[in-house]
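Only one chain comes next, encoded as structure tokens, the form predicted alone.
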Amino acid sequence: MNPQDLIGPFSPLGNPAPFWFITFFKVFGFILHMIPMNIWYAGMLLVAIFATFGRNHSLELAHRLSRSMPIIVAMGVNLGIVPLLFTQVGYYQFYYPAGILMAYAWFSVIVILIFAYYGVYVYSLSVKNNKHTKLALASAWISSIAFIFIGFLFANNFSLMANINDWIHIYNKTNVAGAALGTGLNTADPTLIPRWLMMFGLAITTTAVYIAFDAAFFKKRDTSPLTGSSTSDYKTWAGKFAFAFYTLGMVLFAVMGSWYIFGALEKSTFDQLSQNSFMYIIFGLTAVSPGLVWIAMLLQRKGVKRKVTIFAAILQFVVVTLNAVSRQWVQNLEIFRFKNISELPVNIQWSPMILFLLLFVIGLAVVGWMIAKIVAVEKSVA
């Protein structure tokens, strides 16, 4: 069978906005919702391990994670849908086929994260409460776990979206009598676990970047009510912490980065990026941007510093927006062996697309508010 026979067919309606556009809302959706997925994907496996095994200012900053952590997965999984959108709408003849093949896998995505979220909302309840229970310690758990294997699902689905020459092998061992049993994985995929695991080392980074932000803006009370210490003291440790944690996410990405790219990927695929002056330069930011952010933690080891947090955060986006337009060329370069997609016929719709324009901007403004809310809210019981 060719692999081309696997591929979705063309939408006889055509696309409705300009392959750019859909392409442009793909990445800076996915820009905005890596920033608060990250860092669940890290902070609560980090929760979990602080509230079983920490004391002192470890357990203090599992607290002060958990506290905050409802509003960063609403945010994170709300972002979400924009990416999302805009995968179902220009990658359509390569999304579905790769959900069919792995449907059961992918639709578990959804009962796993209400169990996660769940969690998220016992252990921060408990800790708001003052009750530190066996089921909100195994709550963390959960979660965290839960959390992480999302993240191997949707490595496994967004890789095998690219992988199309195995969708034939998958398609052999689960089909009955022609109808694929959707009990597939990608996980013959050289790639997978690289990719998946170069994703947990940026959540690493994300999450050292938010807990230095913090401790430098929200960490007010001048004694911590769990360890009695001073808040310079927190401050001080939180700095440590932060940069110690942002150099175990750096060296994670940079080996599963250097695994992906230059052990993992296709040869042709590979051969392409090196050719492209422009994104040869990209990926070289790519890989050396987090060096930038961790000097900025260095300089916090002695305690955080606002300015310099401020300056850390502004450098983390950047690592994430250029991680996100790297991601999304590699996938296109892999798609359009197969298919240019960009070169299909375009049959725009205005008035949706106004219309998503207005949402999206009234959006971005409702969750500044919120933010801002909630920041006047940290500030004064942190």
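Numbering follows the first chain given and starts at 1. C-alpha atoms forming the largest set that superposes within 1.5 Å between two forms make up the rigid core. Remember, it's a predicted structure, so these values are computed and weren't measured experimentally. Compared with the form predicted in complex with its partner chain:
With the core held fixed, the Cα of residue 20 is displaced between these two forms by less than 2 Å.
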Given for the second form:
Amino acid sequence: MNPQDLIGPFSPLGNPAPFWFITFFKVFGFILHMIPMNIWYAGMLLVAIFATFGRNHSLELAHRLSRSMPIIVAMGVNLGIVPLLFTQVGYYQFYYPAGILMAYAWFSVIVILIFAYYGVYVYSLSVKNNKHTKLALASAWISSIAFIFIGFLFANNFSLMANINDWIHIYNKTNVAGAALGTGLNTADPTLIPRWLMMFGLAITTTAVYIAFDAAFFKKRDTSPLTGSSTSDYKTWAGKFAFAFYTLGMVLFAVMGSWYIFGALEKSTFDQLSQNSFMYIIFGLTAVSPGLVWIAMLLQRKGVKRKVTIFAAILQFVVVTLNAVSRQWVQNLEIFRFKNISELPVNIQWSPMILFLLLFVIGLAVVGWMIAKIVAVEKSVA
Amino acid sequence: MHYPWWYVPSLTSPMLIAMIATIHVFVSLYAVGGGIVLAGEVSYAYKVNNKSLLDYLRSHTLFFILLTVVFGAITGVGIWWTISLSSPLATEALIHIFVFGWAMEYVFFVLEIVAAFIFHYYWGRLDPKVHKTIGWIYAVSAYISLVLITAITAFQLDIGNWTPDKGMWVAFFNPQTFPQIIARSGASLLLASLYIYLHAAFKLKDNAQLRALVENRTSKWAMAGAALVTVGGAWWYVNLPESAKAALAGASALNILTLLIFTASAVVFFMLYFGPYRNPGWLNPGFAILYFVIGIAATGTGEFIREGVRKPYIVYNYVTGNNVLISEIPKLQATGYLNGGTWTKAFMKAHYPQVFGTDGNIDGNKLLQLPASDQIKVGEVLFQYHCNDCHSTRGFSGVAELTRGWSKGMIHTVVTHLDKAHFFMPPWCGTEAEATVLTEYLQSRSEPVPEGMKFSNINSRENTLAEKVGRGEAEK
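Please supply the coordinates for the form predicted in complex with its partner chain, as a counterpart to the form predicted alone shown previously.
Below: every chain and molecule of the assembly, starting with the one above.
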């Protein structure tokens, strides 16, 4: 079987927007999704660990994280719609077959996510109502494990999308009279594990920055009912912990990233990457950018500082952005080898596109207005 | 047919869409209607300064968020998941037509989420005017998302004047859009009211006065919803394409369900009028549960009918129920279904290279020269890709049962005249040779006439006659 034979034809409808526009919104949407997703991905595990073994400040951190987690998950799930939408517009010939080959696992994401999300609520409400039951603790653990497993399934589908050679092996092993049984997984792909854990490393770093940000901006001036200690004690502890946690994430990111680039990536892709100087710079920046945030976190190891935290958050946004851009670049290299999907004729839908962009801006303004109102409430309380 | 087909034994994979979509609709309609009712009632409670009503609405908002933001949102994403797995070609088409419609919907989703959380978590902390405004931001955003998604599902039922060279707006303003928007707006208000009754019946069990107030005020929303459902439903029926009207008239299951939905709607309407509207105070948990179950049954039935009458299309006159573009059918009938499918052709190349001719396509004569057992296997491939969208082998709409007692000739006749035998089935999209191997497969799975039936002799005679007819058709 020839992998080229498994790639379907272009849509006769043409692309509703130029390919660059589709890719831009796919990447932009992914960046916006990644920030909250990173926080629940690593953050929920932290909640479970500290809720079980934590004392004083670490337990307080678990409670603080869990209280904001329902909102973070809601935002992340919704922000995930955009990259998924534009993936289906531009990359359908690869996204659909990959999903179908591992259909049961992919379908299970929805079921697992429902349980994970309700688990978040169970723990969060137990903290809010000060009822620390075993069920709540179990829910936190179930949610955290479920999120990490969902990450594994996502890594599977999105790596399989570009791993067309392995479609054949999976299809041959799991078809019933030519129809996919949907029981495959991309586990034979050497990039799978480093991709999955690289994202987990990145998630730890984003969560660490969030912890510092939360302590710097959202921690009210009061005495903690849990620890009996003051706000400044918590802020000092949070700065120290966030720095350590960031270091852990950065190391994991560096190790898995190195494994991915130097040990798992196909040689031809690696060669293409190293031959293009612009890509070389982007990948170099992707690799070193967490180091800059690490320095900003280092400066806060004796206590979070608002200005430095803002700086760290902006830098972390750049880290996430570079990561998304690099991932897209690799994906395009891997896919374009089989089919240049940017060649599909464009049939631009101007007025819907303009209306969408207009609504996007208006939507941001309305969200900004609502946030301004709650910030005013918070300020008046402080 | 440009994608691998996902085989789900016994059930068929599109049934997963139906399951997820129906469950989702129960909650998503509440997400829209509930948002409107909450915004309206909170505005009223502030206006009359009724603190106990505000407290109740606050508790209902948490229930609302737990159900809609979690279950509703994720099952909504779940529909995307399943349609991409079970109907990839139709999804590909819809995404390319409506990408910016969906993108707009995403903007309103984000507004909904932000507004819903602020509305709940800052209850009592925001200025009442700001609080009400945020409630209405949620309600308007949720309603616009209903309008956007309804236009897309309406387009599936009737594409109107849309052709592939026309843009999204022509597709958006199809003949079904406004009737369905009105019907769904009504359903959302009606269902939201039933959710409120359910919640209030338990939450306000010991507060008869407040419960009566909630009951009475909510019944007005519910009555308005019932009126909209009636108007939208009637307009929906009038605007249905002829094929859908014929499906509604011809399919006994749809007849029964239509009767069921009218009965359930009428029962809910009378219960509303004589219960909460005329006699507030009747509401108790049992009554509320009964209400809710009937409402859910009516909504689910309505959705089933809406989906059922669309057959044989996923997108009317554009994509058939078995994921074939209408424009590709003539070519498939001339050169073969297995040749036309990306994965079927690759599969055949790998497993039966001997059936390919010098032009790189499958040769019908060579296909028929395969040993009988291999013909059955190739027939099964055809079954998976041509039939399994709607039929399992044994299970949901199982062909083993549907062809019980049929002769080979009968099966062959039906296969080659699918759309004539049943107008709600797509036409046969393959060659004569492919029809023959599919017939071999179906014959191998077909169940015999049940033993012990008194008129089994008559059956035998009918089979003989039918076989002759079938053979005659095949010879033609």
